Every structure is written in C-alpha cells, then in structure tokens.
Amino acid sequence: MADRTGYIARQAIRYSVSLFIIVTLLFIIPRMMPGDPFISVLGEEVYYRSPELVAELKAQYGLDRPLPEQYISYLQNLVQGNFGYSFHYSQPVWDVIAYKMGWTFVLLIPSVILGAILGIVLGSVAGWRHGRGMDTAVTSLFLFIYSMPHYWLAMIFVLLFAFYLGLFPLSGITSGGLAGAEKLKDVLWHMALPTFVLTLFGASYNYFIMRGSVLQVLGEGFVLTARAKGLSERDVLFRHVLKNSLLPLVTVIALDFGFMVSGALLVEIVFSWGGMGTLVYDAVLARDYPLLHGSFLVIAVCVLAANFIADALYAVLDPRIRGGKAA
C-alpha cells in the first residue's frame, strides 16, 4: 500500500509540473502568432482608422501591460477558475467551452467504447491465430487505416458517403427545425460518419496493442504448462491468455480518451461538427487569446488526466510497476 501511494504521489507531482509547463506555453505561443486579435473583432477598416478604439480595447482586456504582468494575471485568473472573456464570441470563455465540449464528448464516448471493443476482439483473434489468412488481412487493413491522417480518411468518407452517395449529411450537427425524437435521430444521422472514422482509428491502435500482447503471452511458460495439463484451447485462451493480455489495454483505453480529445479536432473541422475542433479553429483565426488559452488547457488537462489515471490503474493492477519505480 505504501509503495502504491508513493508511486501515485510521484506521478501526481510529475503531472503537476507538466501542467505548469503547458500553462506557460499556452500563454506564450498565442502571443507569438502574427496578427492582432482585434482585427477580427472590429474589422480591418475600423481597426486601422480608429487606433484610439484599439488602444481602449487593449487596455480593457489588459493587453497593453508588459508580458510579465499579463502572465501573472493569467495565472491568478486560472487559479480562481476564471478563463476570461472571448473576444470572438463575446461570452465568458468557460461558457463557450462547456457547450462545445459537450458535443465533442458526444463523438468521443461512443468512439472510444466501440474502438476498444472492436480492437480487443479482433486483436485477440488475430494474435491467437497469428500467421493465418484472417490475421494477415485484418492486420493489413488496420495498418493502412492507422498510417493515414485522421482528416484524410474523414475527407474520403465525406466525399464518398455524403457527396456522391448522399447517404449522410455533408456537415453540421443537425438539420435544424426539429425537436424530440426527430431531433435525436437527426443528430445520430449527422454523427454517424465522424463517429465511424474515430472508431476506426481507435480500433486500429487497440488492435495492434492487443495482438502484440496476446503474441507475447502465448510465449510465456504458464501457457505451455496449461496446454501440457490438457486444457482445451478455449480454456487456455480465455482463462490464461486473455486474462494476462488485457493489462496493457488498461493504459491504452485510458490514453484513447485523451488522444481522441486532441485527435478529434481535425475530424470535427472536416465534418463541421460544432465541438472543440471548430472552436479551436475559430479561435486561431480570430487570434482570440483567452479562448485559445482555455481550449488548449482543457484539452491538455484531459490528456494529462487520462495518462495519470492509466498510470494509477497500472500501479494498482501490476505490483511490478510500482516496485520498479520505487527501486
């Protein structure tokens, strides 16, 4: 118990330091981008003709102060849970993020679950029957999917299934003007393609992890012993191989969530899905510093939290991990 607690405490400190570094970079990088955030707010004509109005807005948002003062104010606001006010949306940053994040979760949750199930099942079968036709075919397919960019596959699906075949809508969350069960069906129809794309990428990653884990366990001595005892192949697979192969999936599935929060952004942009992807895209174009800070911070926290949960679960399930770290 002491080793486990100490290991988790060390991981918490490590991730806290990582979060502080990320917060600092999130402050610096947007300010290094060319352009002025108030051009998109005022328009180019007003921006260049009314320098006094620009100066007034910069003073209002604290952008006229030296960078060290802005940084300290930025940290103080974060500690207080204040993400600031969006230039582009003219709303509190947290209100905008909370709404958009909800739609991102609508895509992520089924994608992570379906990707995990599909990857585990197919990876287990392929690892168990490695070298056969099914293993070769499925491995080649998932290798092809895993090797291509998310947005490229998303564009192929939009072009084929939405543009040419007309089976799904080209973009958006809903067609509008609907309510109740009809609206739910419409949302499900709109989310089918982006969910399928994200599921394929999640499944491809999980597939290779599970297949490799099964192949590794098959070479262990306890599998040979189980077979020597006369156990059926089914018992060897479910009672020995899968039980010991699933441990790496604890980490992978937890990381899937953090990875997809960031990986879904480009897919959302392709499908014009009104989640965090389009929000970040709009914030970058508008040079909306508070919205960029808040959006990337939420994404970073999701990724770090997923990693920390994976490390903690691994320490609980596998004593060798915390023992090795403690040493």
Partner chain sequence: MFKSARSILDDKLALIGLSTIIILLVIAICAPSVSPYDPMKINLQERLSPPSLEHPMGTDDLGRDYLSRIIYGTRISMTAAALITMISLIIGLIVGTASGYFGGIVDETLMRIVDIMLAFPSLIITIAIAGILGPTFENLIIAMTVTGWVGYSRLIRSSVLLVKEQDFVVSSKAIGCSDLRVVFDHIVPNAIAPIVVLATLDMGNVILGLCGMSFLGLGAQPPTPEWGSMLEAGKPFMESMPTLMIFPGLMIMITVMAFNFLGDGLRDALDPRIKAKVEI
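Would you mind giving the form predicted together with the partner chain, to go alongside the form predicted on its own above?
So it's only the chain below, everything else dropped.
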C-alpha cells in the first residue's frame, strides 16, 4: 500500500515538472517566432504608419518590459487563472476555450468510450476465435479504416448519409432557435455522424491492440494449465485470458486521448463543429497568440492528466509495477 502511494506520488512530481517546463516553453517559443502579432491585429497599414500606437499597445500588454519580468507576471497570471485576452474573439481567452472545450468533449467522450468498448469486445472475440470467418471480416474492415484519413471517411459519410440519404444534417452543432429537450435532440442528431466516424477510428486502434494482446496471452503457459485443469472455455476466456489482456489497454485508452484530440480536430473541421479543433485552426490563421497559448496549455494539461491517470490506474491494477520501475 505504501509502495503504491509512493509510486503515485513520484509520478505526480514527474508530471508537475513536465507541466512546468511546458508552461515555460509556451512562454519562450512565441517570443522567438518570426512575425509580429500586432501586424495582423492592426493591419499592415496602421502598424507601419503609427509606431506610437504599437508602442502603446505593447506597453498595455506588458510586452515592452524585460523578459524575466514578463515571465514572472506571466506565471502570476496563470496561477490566478488569468489566461489573457483574445485579439480575435475580443473575449477573455479562458471564456472562449471553456466554451469550445465543452463542445469538443461532447464529441470526444462518447467517441472514446464507445470506441474502447467496440474495440475491446470485437478485439477479444477476434483474438479468441482467430483465423475464423468473423476475425477475417472484422480485421479486414478495421485495416481499411485504420489506413483511411479520418476526414475523408467523414466526407464520405456526409456524402452518403447527409447528402444522398438525407438522414443527418450536413454540418454544424444545432439548427438554432430550439430550447430544452428539442435542442438536446437536435444536438444529438447533429453529433451522430462525427461521433460515429471518431468511434470507428478509436475502435480500429483499440481493436488491433486488444486482438494482439489476447493472441499473446493465449500462448502463455497458464492458459494451457487452466485448460488442463478442465476449466470451461468460458472460464478460461473471462477469468484468465481477458483479465490479463486488458492491462495494456488501460494505458492505450489514456494515450488514445491525444490521438483522438488530433482526429477530432480534422473531423470537426469537416463537420464545421465549433470545438477546439476549429478554435486552434482559427487561432493559427489569425495569429491570436493569447488564444493559441491558452489552447495549447489546456490540451497539454488534459493529455498529461490522462497519462497520469493511466499510470496511477496501472499501479493499482498491476502489482508488478509498484516496486520501483518508473516507466
């Protein structure tokens, strides 16, 4: 027990250090990049014609002070939850991100969960019955999906289900002008296609890992022993094979999070879903540094948190890890 707590505490310190370094890098990198953000904020004409205005604005944002001083006030602001002000949206960065993040989670969380369930179930059946008809069919299907660009499958679905069949809307989050249960129904209807695309990708990823993991465990001595003891096939599968095969998947699902964030980004753009994907994309095009900075920080915190949870869960589930082997 003490081992376990110690291990988790060590991991927490490691992740905090990583977070601190990320925060620092996010301070340094934009200040090294070429191009002055004020050019795109003010327009080239104003920027070059009135240097006094630029100087005044820089003073207002504190960009004229020496770097160490900027760094300290930057850290102070972060601790107070002040992420700055978005040029592009004319709103505090945190407000914009909190709103968009919500919509991304609406898409991501069901997709990660459904993708994990689908991948695990199909993967374990395929591994258990490998070489049979069902394994061949599902494996081929997932091989196709795994090699496809997400956004291309999204476009094909839009073409088939929204354009030709007219079953789902072409894009967007809501049709607008609705409230209450009607609105919820409308949002669910709009998110059906993007969620389906993301679920398929999450599932294809988990499927191959689960299938490989089951195949590997099937070759272990204890499975042979279990069978030799005369356990029913069902008991062998559920009590011996699956219990051991699921372990690698705990980390994979957490790491999946990053993979799914990237996938969601392109899929969001195809469906004009106003989440983090479209936000980051717009922020890059508008060179909205405070917004970009905030988005990267929030994404990094989410990914680090997911990894930390995976590490902690792993320590709880696998007694072999606790000793001292920090990955």
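Positions refer to the first chain, counted from 1. The term rigid core refers to the maximal set of C-alpha atoms that superpose within 1.5 Å between the two forms. Source: prediction; values computed, not measured.
Undergrad: What is the turn angle of the smaller rigid part between the two forms, given in degrees?
TA: Comparing the two forms, the smaller part rotates by 18 degrees relative to the larger.
Undergrad: Rigid core superposed: how many angstrom does the CA of N307 shift between the two forms?
TA: Between its two positions, the C-alpha of N307 lies 2.3 Å apart after core fitting.
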